[in-house]
Amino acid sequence: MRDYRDVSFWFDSLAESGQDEFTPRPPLSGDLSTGVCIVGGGLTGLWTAYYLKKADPTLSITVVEKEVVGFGASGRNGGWCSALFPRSTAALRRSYGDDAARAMRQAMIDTVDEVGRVVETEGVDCDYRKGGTIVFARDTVQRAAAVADVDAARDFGVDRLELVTAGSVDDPRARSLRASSSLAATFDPACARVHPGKLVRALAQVVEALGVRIAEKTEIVEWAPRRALYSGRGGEGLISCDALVIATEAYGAHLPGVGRRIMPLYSLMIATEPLSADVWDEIGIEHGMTFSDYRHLLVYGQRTADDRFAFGGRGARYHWGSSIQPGHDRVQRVFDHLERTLGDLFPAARGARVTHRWGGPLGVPRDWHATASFNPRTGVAFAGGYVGDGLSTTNLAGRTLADLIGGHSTELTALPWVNHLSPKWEPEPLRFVGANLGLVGTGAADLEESITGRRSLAARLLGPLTGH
């Protein structure tokens, strides 16, 4: 049996503490009839099962997972329960108008608190603490971008974004500016730090207690309206259902019927050894806070409950044919980059031993626009395309799909992402060339700004292609 501890620091910490041995649940065996079949045992599938069961306790639901619950992005991510949505507010306004964009933004902000509510109600211990996100501006170009973001948020009137500048020594946010040699920062209160491994594994236990069946080591190999064929340790069989939910995120790239509608793009992470209270006091990142900066080649981090840095970022290339392989999870060049970047951002962290290195694919639609969709004629639902913003968006997706499948017309089903259909990615070799040129372009944009002191032309050109 595979040792799932190597999936991420989050999984390893659960095993180390004795909280989880990752023994797979029994696979499916024989043909099955169920009210709802959910393909994928990550947060999208589990949140959908949770809200469907809360709405109708008599509904039969089966979750089918190829590996074990949380094996994908749900158990590997940076632990940001944020209000971030892959499509920017400006892009939402251009596409749908002010009212719809405001509704989408408010729904995402409310989702952060909804996750906290469920965590408390269900007794889920996942280190949830709502401490907000600080995004550092480390040069004049980045500072101008921070000011523009705060002005835009104030004009729009939904996000409570504020500008942080050097101030009282008692303000940890001001300390973090000095610790990171930043000119300013933005602070968004709508974010909570979580341990994603604890969240997804505990949520599975919650839905099982509600009567949901979870079958692991069972792969869906073909599907059609209201039916799916599976293969796994328990053999092969046919699943008949009233509603079929595709909740596979990046792994959908290898699923018939999804394919080029999603592209797997890798994001990698490191975790350090626990740091002392004195070091954290100097850095100024308190428990519950997440952080990033205004570079174009995205980085993201948190202070874990046991006082480590969990720090990640983009930089790994896209692999030909949307390949997803265990070997893609670890790229030494990217890990070295992350370690250098963390030390550059917080010199007090230099020399801290890196204890864990991992990665995994996230799902990217062609227009960087997530969706929660349901076709009542075919009974097929789909949610995904989170581009790394899925830890909270999965919860909104679960609530939305529960309303759609239940036939309810609600504020959630009226949101602009509902039933959005992204165009397909180009076939190879265009997909390979375009995706990797985009990666090179984001790095070039950061270099351009550092040299010229002006906003990057490359970044402006890439903006429409990345949801901005």
Ligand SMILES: Cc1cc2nc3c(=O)[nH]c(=O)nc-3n(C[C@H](O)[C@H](O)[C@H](O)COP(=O)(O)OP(=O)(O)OC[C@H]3O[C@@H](n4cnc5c(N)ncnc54)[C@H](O)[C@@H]3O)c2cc1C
Second form
Amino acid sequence: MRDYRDVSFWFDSLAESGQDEFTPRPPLSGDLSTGVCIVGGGLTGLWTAYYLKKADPTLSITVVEKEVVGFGASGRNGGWCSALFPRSTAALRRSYGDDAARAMRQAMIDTVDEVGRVVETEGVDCDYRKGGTIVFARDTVQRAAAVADVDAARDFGVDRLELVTAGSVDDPRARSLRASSSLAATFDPACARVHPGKLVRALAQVVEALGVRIAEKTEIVEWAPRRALYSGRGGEGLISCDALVIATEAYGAHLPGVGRRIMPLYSLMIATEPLSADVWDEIGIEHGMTFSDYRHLLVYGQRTADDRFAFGGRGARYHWGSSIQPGHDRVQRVFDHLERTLGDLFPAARGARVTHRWGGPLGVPRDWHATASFNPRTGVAFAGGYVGDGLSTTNLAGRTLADLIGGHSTELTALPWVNHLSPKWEPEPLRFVGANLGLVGTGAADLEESITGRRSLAARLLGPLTGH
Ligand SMILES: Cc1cc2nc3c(=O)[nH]c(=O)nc-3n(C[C@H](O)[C@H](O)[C@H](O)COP(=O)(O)OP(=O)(O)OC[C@H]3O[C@@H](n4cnc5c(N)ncnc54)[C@H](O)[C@@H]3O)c2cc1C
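In place of the form predicted alone, the structure of the form predicted together with this ligand is requested.
What follows is the entire complex, opening with the chain shown before.
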């Protein structure tokens, strides 16, 4: 049997503390009928099950997971429960106008608190702490981008972004500015730090206690409106249902009917050994705070509840044919880059032993536009395309799908991402060439800015292709 500890530091820490052995739940066997069949036991699937069951406790719901709950990105991510949405505010305004863009931004900000509310009321211990996120600007080009972001947020009037330029020794944000030799930073209060492994594994227990059936080691191999064929440890069978929810994110690239609507792009992470209180004091990242910087090739980090850095970034290449393999989770070149970048950002952390290295696939739609959709005629629902912003967005998706499937018109079902259909990615070899050129271009943009001291032309050209 696969050792699920390998999935991430988060899973390993649950196993290490004896909280979870990852023994798979019983698989499906034989044909069955259920009200709602949810494909995928990640946060999208589980939040959808949670809100459906809260709305109608009599509804029969079956979640079908090909490995174990949280095996996908939900059990591997950086633990930023943020208000970020893959499509920028400017792009939302261009597409939908100001009122709809404002409603979308506000819904994302509220979602951070909604996750906090549910984990508290359901007694989910997942280290949720809302300490905001700080994004460092380490040169003049980055500082100009930070100032522009704060000005744009102030003009639009929804996100409460602040510019941090200095401050007293008592202000941890000012300490982190000095510790990272930054010229400035933006601070967004709408972000919480979580232990994603604890969140997703505990949420599964919560929905089970509400009466949802979760079958593991069972893969949906074919589907059509109101029916799905599965194959797994329990054999093969047919599921008949009133509604079918596709919640497979990056893995949808290999599911009939989704395929080229999503592209798996890998994000990789490292975790260090726990650091001393003195080091954290110098670094200025307090519990609950997450951090990043203004480079184009994204990096992101958090201080874990047990005082480690969990730090990740993009840069792993796209694999031909949207391949998803355990081997793609580990790329030494990217791990080395992450370790160097963390040491460069916080010299006080240099020399900290890296104890864990892992990664996983993000789901990237062609227009970087996440969606929550439902067709009442076919009974098919789909949510995903969150890129790297799914931890909280899955919660909004779950609430929205519950309203849509329940046939209710609400503020959530009126949000502009509802029923958005992204175009398909190009067939190979165009997809391979385009995706990897995009990655090279993003890395080159950082180099160009560090040499020229001006905003990169490559970054401006890539902007429209990456949701900006
Ligand atoms: C390294 C990394 C760091 C990230 N950091 C952050 C972050 O800090 N903040 C943030 O907001 N987002 C982050 N993300 C993104 C976020 O984790 C995802 O957007 C989110 O978890 C998606 O949840 P999901 O349930 O839609 O998909 P997943 O969690 O990927 O779940 C899909 C599930 O479906 C199952 N499945 C697939 N196909 C089938 C099938 N045919 N039959 C049955 N089951 C199937 C899979 O096994 C999987 O468990 C990160 C992602 C990664 C990989």
